[in-house]
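One chain is shown next in structure tokens, namely the form predicted alone.
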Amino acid sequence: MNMSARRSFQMVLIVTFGLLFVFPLYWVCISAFRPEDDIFRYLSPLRIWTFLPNRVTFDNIVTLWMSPFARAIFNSIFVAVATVAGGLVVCAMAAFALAVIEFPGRSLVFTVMIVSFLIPFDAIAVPLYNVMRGFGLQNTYLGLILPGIGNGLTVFLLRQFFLGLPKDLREAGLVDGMGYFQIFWRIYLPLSVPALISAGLIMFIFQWQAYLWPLLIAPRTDLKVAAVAIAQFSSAYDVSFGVIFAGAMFVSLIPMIILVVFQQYFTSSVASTGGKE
């Protein structure tokens, strides 16, 4: 196989797999604009109307935004943005300490941090809920935000990025009389904008897609996040599939737009974090 044929074959594979990944989102979007009776009507056998709606309606969108979903979207955005803002401060300082400052037990702390983000959140959700309830943080924004601030994966990525920066910068700062915080604030942070954006994206997605924790800690109606609000359209006696698809469409599009805008920072940052001790 010559080079041209190989590239053509690779392009066909890329396009095919790309379409397979995009199709679920496409299905969600077209189902959001279909009448309830048409959503599953054309699944078997497959026909042109399986992929193109023959009737379009905005009833699902109207019903969705007339429900408490608008408040839920606001809650999700507020909680995610607040988590990113607070989390970047905490995780960046922790990553700097683990990468730059030599202190006893540093390797042990780093190992514990690595293990922490390998543990499924579902395994610690109930004990964490009991702790939060003990502090009176049930049905509060703070209760929704706090568990997302300390993100082990974010600390790991930022630490790896900091390790890749020249040590001469730190040594020059120490010679000039800077403390570690000044080195962190005036030297490391300005050079770490791509890594910080990448870390912020990770934290945003983690918080945006959260379902179990918001369901446990904030059951009050005015504090529900979007993922929980969508689930409310399904009950033991009725499921509003059209409205669920409409909600899923908006919940999916918001992080997708953010990722498309900042994807170059994400890929460049992740590519620069490997292979450092």
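Positions refer to the first chain, counted from 1. Quantities reported herein were computed from a predicted structural model and do not represent experimental measurements. Between two forms, the rigid core is the largest collection of C-alphas that superpose within 1.5 Å. Compared with the form predicted in complex with the partner chain:
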Contents of the next structure:
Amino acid sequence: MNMSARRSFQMVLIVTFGLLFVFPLYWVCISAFRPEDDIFRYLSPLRIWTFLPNRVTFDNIVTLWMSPFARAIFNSIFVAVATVAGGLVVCAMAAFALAVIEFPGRSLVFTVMIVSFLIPFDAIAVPLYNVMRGFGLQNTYLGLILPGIGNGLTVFLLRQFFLGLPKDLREAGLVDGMGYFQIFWRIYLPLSVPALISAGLIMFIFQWQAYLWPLLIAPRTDLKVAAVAIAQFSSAYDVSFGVIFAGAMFVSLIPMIILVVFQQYFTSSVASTGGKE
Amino acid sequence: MRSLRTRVGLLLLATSMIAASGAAFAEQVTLNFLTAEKDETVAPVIAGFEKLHPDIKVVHTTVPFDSMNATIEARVGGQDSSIDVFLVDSPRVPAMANRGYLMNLNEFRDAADKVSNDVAMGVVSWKGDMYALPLWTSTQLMYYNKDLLDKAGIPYPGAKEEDRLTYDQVVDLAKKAQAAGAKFGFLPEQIDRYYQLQPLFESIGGGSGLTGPDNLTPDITNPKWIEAAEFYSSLFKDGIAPRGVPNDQMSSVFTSGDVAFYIGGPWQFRPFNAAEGLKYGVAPVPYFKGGKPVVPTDSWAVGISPYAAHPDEAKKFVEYMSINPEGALLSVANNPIPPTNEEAYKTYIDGIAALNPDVGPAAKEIMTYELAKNSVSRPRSIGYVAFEEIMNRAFSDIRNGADVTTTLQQAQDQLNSTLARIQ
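Right, and the form predicted in complex with the partner chain of this protein, after the form predicted alone?
Let's see the whole complex now, leading with the same chain.
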């Protein structure tokens, strides 16, 4: 096989796999514009109407936005952005301490942090809920935001990135009379923008896709987040697939836009974390 | 000008004083009500109750259906006083009562007994005590697609009790309909769910699957159970029902006009009536020859949390929903399932009958005699939740082609150890 034929073959393979990944999402989007009866009608066998809606309706979109979905989207954005803002400050400082400051028990603290992100959140949700309720944080934004702030994975990523920064910079800072906070603020943070963006994205996605926690801690209608609001369209005797698909479409759009805008930082920082010097 | 200002000032002062004194006299109590229903489903009954009790405000919180039990476990189990009243999936009453998640409601027994039948009363009781009030119930019918039956030259099955077909007869007709062009012949709505499949085992005489003291001994490998499970397996093996369609999409296979016979609940009337071009009829759920007719039943009951912040007001609310015919009827105003309150049922069933003049009278007749005579509740056991989970998995394996006897034996072994732990 010559070079160009090989490249064409690879291209076809890549495009085919790409389409296979995109198709379910595409199907969800077009199904949001189909009447309820048509959604599953043309799934099997595959035919032209599987891929194109033969009847188009905006009823699902209207029903979605007539419900408190706009409020839920606002809540999701607010919670995710607040988590990223608060979480970056807390996690970056923790990562700096673990990467730069020598103190007894540092490895132990780091190990505990690693273990913390290996435990599935669902496993601690119920006891955590009881603690939060004890603090009066049920049905509050703070209750939604707090568990997302201390993110073990984010601390790990940032620590690895900080370890990769040259020691000389820190030492120069110390010689110039800077304290640790100034070194963190003036030297490490400005050099770590890609890693911070990457960490922010992880925290954003964590909150954006959270379901069990918001369901437990903030079930009040005006505090519901988007994921919970969408699930509400499935009751014991009636599942409104069209509306659920419409909701899923809008809910996917926001992280998609953010990822497209920041993807270059995300990949560059993930690639560079873990490398020393 | 000055006097006008003085007058306005005095008026404002007087208004605020009246408002303040009014608030002092009638301090409104807020009841928190948790369900897996949409706001509009419970809005009528809440409005009716609030009109009757202006001093009580009911705040409805809804959680998705699949998360309802987990939410109750977490919140009521965590002694959360911010839930007063909640809906309870009735077969879970024993387990929840046993764990202390439900307030004892014996004081309502006589009043509830007068308006509900024995089946409905049975499911809310555990070891002689009453832990919830009956609210809604359910039954099933066999829907058929008139066009597909016409095409195959099959006469429409009758709605009378004596017209009830056997499962074997329905399968024969289903195959005939498939030969004449129907994509699928016969399918149950909630595949793999014990609620839907219990009638198969009960009808053939195999029992509920749980026996012994407190229903804690599994009995799912007797010859009748195996025979009924083989029947279920054959529906999918022979292509009479589709293998890859999940529960919540099953009704769309019927509305698409692809199925000749379909067993489902009365909640399908509205979507089936709305489906364009679908002509359907209803008949009673089949039974096994030599066995007895059995249909599934029960739905949500309504209970009070033992940690409720306002237990007295909560009692007034559950009494209104369950025992007061007006409240019971309002609870199903935007809900397609029958109320357990017999007085409210009469108005409800007339409403169902009026939905579609072609099907309504037959539906009314079938639902009324099924609810009265052939309804069998799920077994009362503190081990029901574990039993249901294990059985649903076994049914799924059987549907996907696993050997029936081996699968049931494995489930039996698993149940033996799980239920022994619960004992």
